[in-house]
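Let's start with one chain on its own, the form predicted alone, as structure tokens.
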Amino acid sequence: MFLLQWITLNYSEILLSWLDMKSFLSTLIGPVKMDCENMPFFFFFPFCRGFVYDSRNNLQMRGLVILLVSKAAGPSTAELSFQHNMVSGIYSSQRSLAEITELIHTAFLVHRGIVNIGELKSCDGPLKDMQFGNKMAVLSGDFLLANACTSLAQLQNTKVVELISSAIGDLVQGIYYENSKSSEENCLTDDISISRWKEQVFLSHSALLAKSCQAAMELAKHSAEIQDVAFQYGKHMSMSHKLHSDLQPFVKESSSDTMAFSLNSAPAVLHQEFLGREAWIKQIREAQGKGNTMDYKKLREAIKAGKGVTSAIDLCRCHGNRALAALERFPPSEARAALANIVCAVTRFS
């Protein structure tokens, strides 16, 4: 009830940033053929995230990825019937290809935002409210999820269909084994390597972006080849991105020394792997204080004394550079120049 009387308050807001964000969409792929007057609800909603939440740690970036991606691969040879359907570079489908994993993400993180009844303190504010919100969670992110579902199927394409929906499986069972750890007694951090940690970050922040990017590959009817390129950028960058955030309370200047972090980030898990389990289990133990609050000051300077920050840095950098030799296989263009901006900025530290 809030957030709908957020929205009717702040309406006119909202419709100005979507303005904005179309101008800026359409100097860089070109016009957005969308009726802001007739726009359904649920594509708003992303905009709406971005007002109550700090925007800057919330880039929509995934839409814009699939259509640089769209306009750098150009279009294919195979295919020419439905070309005329293409405005600057991109087809129409791939635009609402682009509008569907963004719908998809905003779902699953409307999902997360799903409590545990059973830890709340009294504190954390009335049972009730917290009931209530978490039905309003479920019930709004199956409602985008399902509008996304009924787009998707409007594509009529088995392939990209089956892609997307392997997706959205890669993404419930990475989301499943984060809570199931987490929920687990006395499980301070994961004992895992950073190969496991991967395959893990692949499936709750990866294999959308990669599948999405293969997916508009597929609509435009390019090679399995170029669909593989697609497919290699969008993982490794979005690994890299993975990266980059779990590295910022580590490199980042003004961030406070008491900032807590997770300790199943990429610095940890490397960290650990080169501490040994016992030694890291140590270190967490040392570092709790009394009713079991956390130093995470003292954690930081563990973790940046040993080698866990600096791998992670050169592991980073080591998917960008895989981003960035796929597409190498992209003839140059603007958009490709856009894509290789963006792993730089994803691999910048300094």
Contents of the next structure:
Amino acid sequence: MFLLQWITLNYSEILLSWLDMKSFLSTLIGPVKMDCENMPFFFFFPFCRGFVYDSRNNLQMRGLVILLVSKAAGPSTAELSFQHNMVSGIYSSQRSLAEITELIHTAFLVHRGIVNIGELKSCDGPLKDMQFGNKMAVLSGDFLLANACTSLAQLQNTKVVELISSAIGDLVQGIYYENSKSSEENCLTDDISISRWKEQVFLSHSALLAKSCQAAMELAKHSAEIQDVAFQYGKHMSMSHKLHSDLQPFVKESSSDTMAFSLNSAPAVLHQEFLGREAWIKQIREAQGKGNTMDYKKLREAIKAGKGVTSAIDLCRCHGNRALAALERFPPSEARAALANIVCAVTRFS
Amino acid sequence: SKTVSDEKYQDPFQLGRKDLKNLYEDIKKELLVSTAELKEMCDYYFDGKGKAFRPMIVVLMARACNIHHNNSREVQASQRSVAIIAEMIHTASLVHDDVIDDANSRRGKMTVNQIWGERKAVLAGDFILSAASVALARIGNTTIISVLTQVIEDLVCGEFLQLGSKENENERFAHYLEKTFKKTASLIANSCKAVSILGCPDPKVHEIAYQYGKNLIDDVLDFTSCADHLGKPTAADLKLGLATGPVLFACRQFPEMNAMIMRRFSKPGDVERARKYVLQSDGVQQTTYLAQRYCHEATREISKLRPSPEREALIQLTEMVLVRDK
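Switching conditions: you have the form predicted alone, so give me the form predicted in complex with its partner chain.
Shown next: the complete complex, the earlier chain at its head.
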């Protein structure tokens, strides 16, 4: 994953001047073969420092995925007299859309950082600093969103504006769910089923990418069928990614045993579903020491002993397979192979 | 100066009443949220208690342009949507402004951030904006999308401009006017432009509509003007460190105010001193004069349209703005 990490770190350069992927990679590491069978990315695992993500959120390569999907879909059969600006198999409008998606994602990273003034304690530092921080966070996030809106308008496509705007609405609702329960002290864990969990995670982690991929297809005037392919890929790949991320505390050998994990992560939610709410709450109480400290080691063991982890892995692979199935409907290409490799990366547990 | 017209003219708010009936209900319909609490937050300011000043202007402008073009007094559905979208964009920015200013009351009730906290308030503002964008896209006109998206950009730029300040006195006023335009006039100007585009193909009419909106100074120059209030820069604005029209004018006569402006009235006693200086200066008169000039400009522009009750109402509105009590 070294390559992907490098790409992520130099993201803006890449977006602005997208080169042919093969030549780009070969300047880095020598000739590269990229077909599905060889899965050459995994050759670089020893050099891997892990995906570059922020704490609990997505791939910081949303834009990259959109570019790859754009390339993988190829030129559309419809006549595009206005779209003569195609570089390396990607239209300039699609490139712009990739940037827009990153702008939106970043805007919400910033808006997520806002604090509730009323909940601050003296140990949090001077109130004035927090208020100023909030002010900057709101404004910066708004600035990024405004830029995204302006760029969207410039695409001159009302369907795309509608799609991406609705994705913003989805993202807001998803983040809202994330926030809602965390402040309640008595309820450390939601009483939700896995299907509800999937709905919420779709909003907070998948909707933006799925709809952006679809929008990229719309920009190239691809058929509804192709648009659906892109949507399904974006949706299922990001679901897999979230599940993969949630599973890390349970599958990584090197992770510290006492490391905290979210009680609303997939393995925990599935564990609760199998065990029943009462038994789960009981396990939580047993793991709670004095002064509300949580014995995460104990809780982790409890979850691992149940069916939560294995079914989360199954679910992850299931979404991965659906993403791969969607890809089958694109013609074979290096870009498609790269997209498949991403799925392999997020469904791999060892 | 002109006074508010008597019964000879129709109340402008009556003219647009039919079109604006159910305005707030329709806005709420655009806010499709599954969580009850988030829905409550988003609906909070669309309680129908406001005067709907902006939507009124938009609807009247739509009619005036339609009449000018082909004598049609009907407001098109897309034009009505513009009124709705403008109001939503405006409200979304208010919700964020309240977080930025740490305000605890607005329109006589508690702010969203006061009740639900800053984190959720910001999300609610974001949601309203996204819903406005969806509605905008559904009109299906890329020009209209560009025009109204400009508002979103201007609102944010206006906020940033407000953060900065200029040392040079001459720059300061220009800076102030630019900020003011972006924060308040841009919305009305571009909404008017949008409905004119939908109603009439003549670019001259679009420009008239835009110029009208641009010059319709609202509380922009800190005009709380009811006779009793004359001369009092709003204490709230000063406390926020905002130098308003009267203050900037007064500063020319009392250079001591420069230092206060630069430190944004943060020292104890600054606000009181500023008020005294303003009262002693001709700050208010200057601002009034400036506001009148803007309003006359607005009237001049709108008078270029074919006569209609709506056109008269829009002229009347410029006068009302001058004497409007916040």
